[in-house]
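To begin, one chain is listed below as structure tokens, in the form predicted on its own.
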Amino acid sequence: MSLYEHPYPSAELAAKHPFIPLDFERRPEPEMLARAQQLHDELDQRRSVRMFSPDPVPAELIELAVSTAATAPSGAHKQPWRFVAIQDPQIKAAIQQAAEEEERVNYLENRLNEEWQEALAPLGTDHHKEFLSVAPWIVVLFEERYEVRDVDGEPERRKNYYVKESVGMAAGMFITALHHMGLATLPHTPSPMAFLSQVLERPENERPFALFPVGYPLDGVQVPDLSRKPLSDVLVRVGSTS
């Protein structure tokens, strides 16, 4: 039997998982292409920020940014995500402390190949990471590699799903709600980065994935001139175009 004879779930599957009906409006075409062109327009602004102003930004926006990141799909719905919100001078210094030394190793001591190092050359990067500590906000995002339960008042280890596919989404959605209330970020990952485990006093089944200065751009920064690869070059249509 096809399952699009009865889109919804047996009996037998509901009696255990309750299933709800979808909260879903389909939009007549001229919409729908209206608002894809205007969230595009609005994406196509967004760039990375490595110098940011002082001014306080206030925490319900990094909740409400976290809110949306948090809606993203994962692995058997496992949201295998945590998202670390550091307001405090003292440990934002801290975490650039290490992620500069880690950074100094890279970039002086040749731990990034000459490859690697040609790739960030247009960016104008280095070592230096005042951003850690001027940007009002750092958010770490971890990566939960395993899920721990209590049981019974004892820890019980429990598989997680396609983590890095999960958590990978959730950071593009965090990205995105930043831009779209407008505030900015850049995503960085110092390599290695078990520093933040260590700073933050994360558990062991958590592991760094990315971290997020967040505030307002510094008045008058300026970015790299770059631009974005033509649709031709990202999108490959097999079949039939009708």
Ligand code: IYR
Given for the second form:
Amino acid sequence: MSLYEHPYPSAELAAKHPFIPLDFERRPEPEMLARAQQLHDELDQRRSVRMFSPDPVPAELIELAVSTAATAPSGAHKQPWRFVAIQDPQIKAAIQQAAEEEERVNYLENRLNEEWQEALAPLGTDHHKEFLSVAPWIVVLFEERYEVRDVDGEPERRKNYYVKESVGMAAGMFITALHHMGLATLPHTPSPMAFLSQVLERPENERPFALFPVGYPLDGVQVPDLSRKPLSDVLVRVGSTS
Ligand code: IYR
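The form predicted together with the ligand, contrasted with the form predicted on its own above:
Everything in the complex follows now, all chains and molecules, and the chain you saw is the first one.
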């Protein structure tokens, strides 16, 4: 079989799951380098912020960020993600209250062990989470552990694959999309997060993965003076080079 033929062994399967030509443009290497450098420099500017401006952000921008995140690859193309976007001040306040209660136990009743507290010290975090009601949007990302399909009027469970990996990749693309359009966020994982399912009335097959306040950074906000690991600490090359 040549590369250009359909990979399925039978015409029946090929008809059921058709393939189409890939839309892909090869670029000259100098252009590739310039684009790669530009994206790197842009993303290197990204910082998580914990203080937001209350200025409104149009829903269309949130929709575009979610659409971009939903281009992520996923196990067996199951797309096991659900983004819940909240603007309603009452729901945001309810989320803040529940998150702060969980984090109060973490920080003040030592549910975070000593090593963890030490790791968090440079970030200056505590159990107060004002950003949850100040930011104009909260987006909660849920992972769909399984799919519920209607089969002849009966709900049937279909397993999703590599759910955490898939949803993690979508989360990264969501953060990238927000930064690229000029918005800030903070991946927040109030722990435990089960209260989000109740407050947002999500079904049994969905589990909270992470929560993102989204908005503009508060004017004059400061961020921890952090540096990123150098390439030599994050990239290992093995074997001979060509
Ligand atoms: N979820 C807690 C603790 C926390 C954990 C990590 I990992 C951070 O990078 C920051 C905070 C909280 O949000 O306070």
